[in-house]
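Shown next as structure tokens: one chain only, the form predicted on its own.
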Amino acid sequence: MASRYDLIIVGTGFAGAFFLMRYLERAPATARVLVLERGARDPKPWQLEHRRSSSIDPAQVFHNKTPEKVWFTSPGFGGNSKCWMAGATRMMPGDFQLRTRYGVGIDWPMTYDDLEAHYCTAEQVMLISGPADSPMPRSKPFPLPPHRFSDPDALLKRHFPDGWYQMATARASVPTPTRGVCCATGYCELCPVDAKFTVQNGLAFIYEDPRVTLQLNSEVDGVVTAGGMAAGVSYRQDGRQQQADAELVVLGASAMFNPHIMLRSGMTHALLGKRLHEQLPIDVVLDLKGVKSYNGSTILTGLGYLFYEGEHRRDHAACMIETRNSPFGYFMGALRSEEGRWNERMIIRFLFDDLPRDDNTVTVSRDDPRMAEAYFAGYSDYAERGASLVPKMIDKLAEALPIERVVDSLRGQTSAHIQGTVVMGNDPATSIVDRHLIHHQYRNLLVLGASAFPTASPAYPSVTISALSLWAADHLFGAKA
């Protein structure tokens, strides 16, 4: 006989953790919650010893049919919070209303104002460091003070005061109760001093709640449905097939694995598994004359919004620029060879939003149904038109920076932000989940995370993922009094 729960959550990353946090704040002492995680706990000492964030190789869980396009994921307790670079930007207001404001793409089924309070909550839980000024409206300041600019960032801020900002990041700038200060080594995937927020160091306590049963090494292969409702999930643990039933089922297994589970469950929709996407990244290395780089206080120090919002979005993709504060791990030749000038070189990344394409897909592998299969046909013409303007954008930055030459400019293989595949919207004909992440057909099934993103904003997605989980939980269980 299947075990019975009030709530089953699949996944322990940002989406599942923030939903569970809010649920436990509202739930009675008698509530029973089952959380299923495909991977192991992989604690920080294990990660550092083995020099990787997960004991599961991504090649064990999905096939990449277009390997030139990399999709980055880290199965296990805490999900991608274990390995993220901790960039923690909000989306801009215009990102939610591309169709209404600029006549392109589609609108999200909520606005920036709808999520603003939830952004504040997510930032407080993560103890995000950020500046006093901001390119978007904010009702509360960042919880922690900002990290120190690099010298090139300081020049850009002086010349573009309303277009350049200190990085919003979940890497601590001052000590917190559970995290030390960022050591700026540039080895951020694993963070040797545990300065960045992860589910392991920031929300592990919710899984110790007596109402919660956490089962690791539990691979969910389907949502069980009956009578037009989600009845529970089937999963494998220690080689044994099992089933658990629940009043409410929540999928928070990422944009790669949410559609895979749904397709294996026999769910159908014209868009299910389609519109896989992320931002288009262009990496540029610049030589500077007499200006030293790599002297900020964390791995990513600056954010440029010069080419983000505006009427240009009618014609081509918006762009957010990040400045990198470490020459290690990204580029060969990130340091100059001239004596005394080794760090007169700057690495920047241009991130362009994308309008998702139906031919970018996640499906069930025919060779092994337990594997997801990703295929990427390419970015939209809209994103490509934006990326073609990078040389002109560099010319603009040259108003503030003494650029001697462009050393290198190349397309990144990934921005490490898997999105789309279970799109949200108001119309069941053109979306799979509604504005509160509830499945249009199975009304006790939620599908959380970046899989619901209708478009790819230039912003990093993790804070938006977390805010959407809070938004969905508040809709179901009521906002705090």
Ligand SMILES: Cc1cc2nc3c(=O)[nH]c(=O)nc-3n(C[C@H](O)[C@H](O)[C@H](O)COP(=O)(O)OP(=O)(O)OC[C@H]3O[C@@H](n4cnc5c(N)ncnc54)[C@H](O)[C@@H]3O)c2cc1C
Given for the second form:
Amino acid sequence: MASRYDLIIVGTGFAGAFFLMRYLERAPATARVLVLERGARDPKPWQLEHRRSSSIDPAQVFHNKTPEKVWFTSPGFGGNSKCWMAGATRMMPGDFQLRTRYGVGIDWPMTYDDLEAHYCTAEQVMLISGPADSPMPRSKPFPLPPHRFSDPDALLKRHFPDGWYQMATARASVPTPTRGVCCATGYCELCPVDAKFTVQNGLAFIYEDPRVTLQLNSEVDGVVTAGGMAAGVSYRQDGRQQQADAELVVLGASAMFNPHIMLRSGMTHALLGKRLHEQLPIDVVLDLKGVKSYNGSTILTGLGYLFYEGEHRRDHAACMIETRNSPFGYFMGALRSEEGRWNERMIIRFLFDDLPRDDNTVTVSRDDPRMAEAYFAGYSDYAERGASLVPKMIDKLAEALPIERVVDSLRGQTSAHIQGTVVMGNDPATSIVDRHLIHHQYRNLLVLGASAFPTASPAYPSVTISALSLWAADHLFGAKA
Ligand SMILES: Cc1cc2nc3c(=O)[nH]c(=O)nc-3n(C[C@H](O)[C@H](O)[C@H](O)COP(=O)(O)OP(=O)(O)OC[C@H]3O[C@@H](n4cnc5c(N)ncnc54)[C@H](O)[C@@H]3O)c2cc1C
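Okay, that was the form predicted on its own. Show me the form predicted together with the ligand next.
Okay, now the whole complex, with that chain kicking things off.
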């Protein structure tokens, strides 16, 4: 007979962990929670020794039908928090209201103000470092002081005081009880000094709660439904097929695997698995005259909002700019060869929002249903129009920077953010989950994470994913009260 729980959560990344945290704060002492995670708990020493964040090869869990468009996923306890770059921006108020403000795209079914308090909580849990000034309204300061700019960032801030900011980042700028200070050596996906927030170092304690049973190596293959409700999930653990039942089922398996599980369960909706998207990244290397780079105190140091909010969004994508304070990683050879000028070079990423297309999809592989299959036809014309303006944007930056030449300007293979595929909205005909991430049809099924994002926003997604999980959990208890 299947075991019975109050709540089953699938996945231990940002989406599942922040939901569980808030649920445990509100739930009675008698609550029984089962968390199912497909991967193992790969400890940090193992990750460092093997130079990878997961013992599962991503090629074993999804098939990329369009390999020129890269998607990253890191299965296992903590999900992609193990390998994220820790850029921790909020979305801008306008990102939630593209249709109302600019006549394009889709409005999100909530506003920035609805999420603001949840943003603050997520930032507090992750101990985000960030500046005192901000391009968006904030009710609380960042928990930790900002990182030091690189010299080019400092020039940009001086020239564009309301357009350039220190990076909001989940890499500690000062020591915290659980994390060290960022060493800024550029080996950042695994963060050997554990300065970066991960579920493993920041939220592992919630999985020790006596109300919680965490089952690793448990791959969920379906939501079991009965009488128009979710009854539980089916899963494989150590090769054995099992089932667990619950009052409430929560999917937090990411925008790649939430639709995969739902499609395998026989769920149907015209949009299920569609609108897979992420930001369009353009990576630029600039040579500077007499200005030294790579001297900030973390890997991502600057955030540019010069081309983000504004009437241009009626015509083309908004852009957020990040500056990368290390020559390693994306650009091997990002050092100059001239004597004494090795670091008079700057690396910038321009990130453009996208209006998701129905022909970008996640489906179930016909050859092996255990594999998700990603297909990416392309970015929207809206995003492409924005990206075509990068040369003009560089001209604008040249007002503040002594740019000698543009060394490279390349389309990045990925911004490493998987979004869309189980979109939220108020109308069941045009969305799959409602504004509280509850499935329109199965009212005791929640589908968390960036799968719900109706549009891309140039911002990094994970703080918004976390805030949405807190918002969804709060609603659940508010609705019951
Ligand atoms: C290299 C890299 C850099 C990034 N940098 C940033 C950044 O700087 N800022 C930012 O905001 N975001 C960044 N991201 C994106 C960020 O990591 C994701 O937005 C975030 O992890 C999504 O959280 P999630 O909980 O929805 O999904 P995930 O973190 O992917 O977690 C999903 C969990 O579900 C589990 N799972 C999946 N399928 C099943 C199944 N069938 N059964 C059981 N369990 C399952 C997985 O193993 C995983 O633990 C980066 C990502 C990568 C890969």
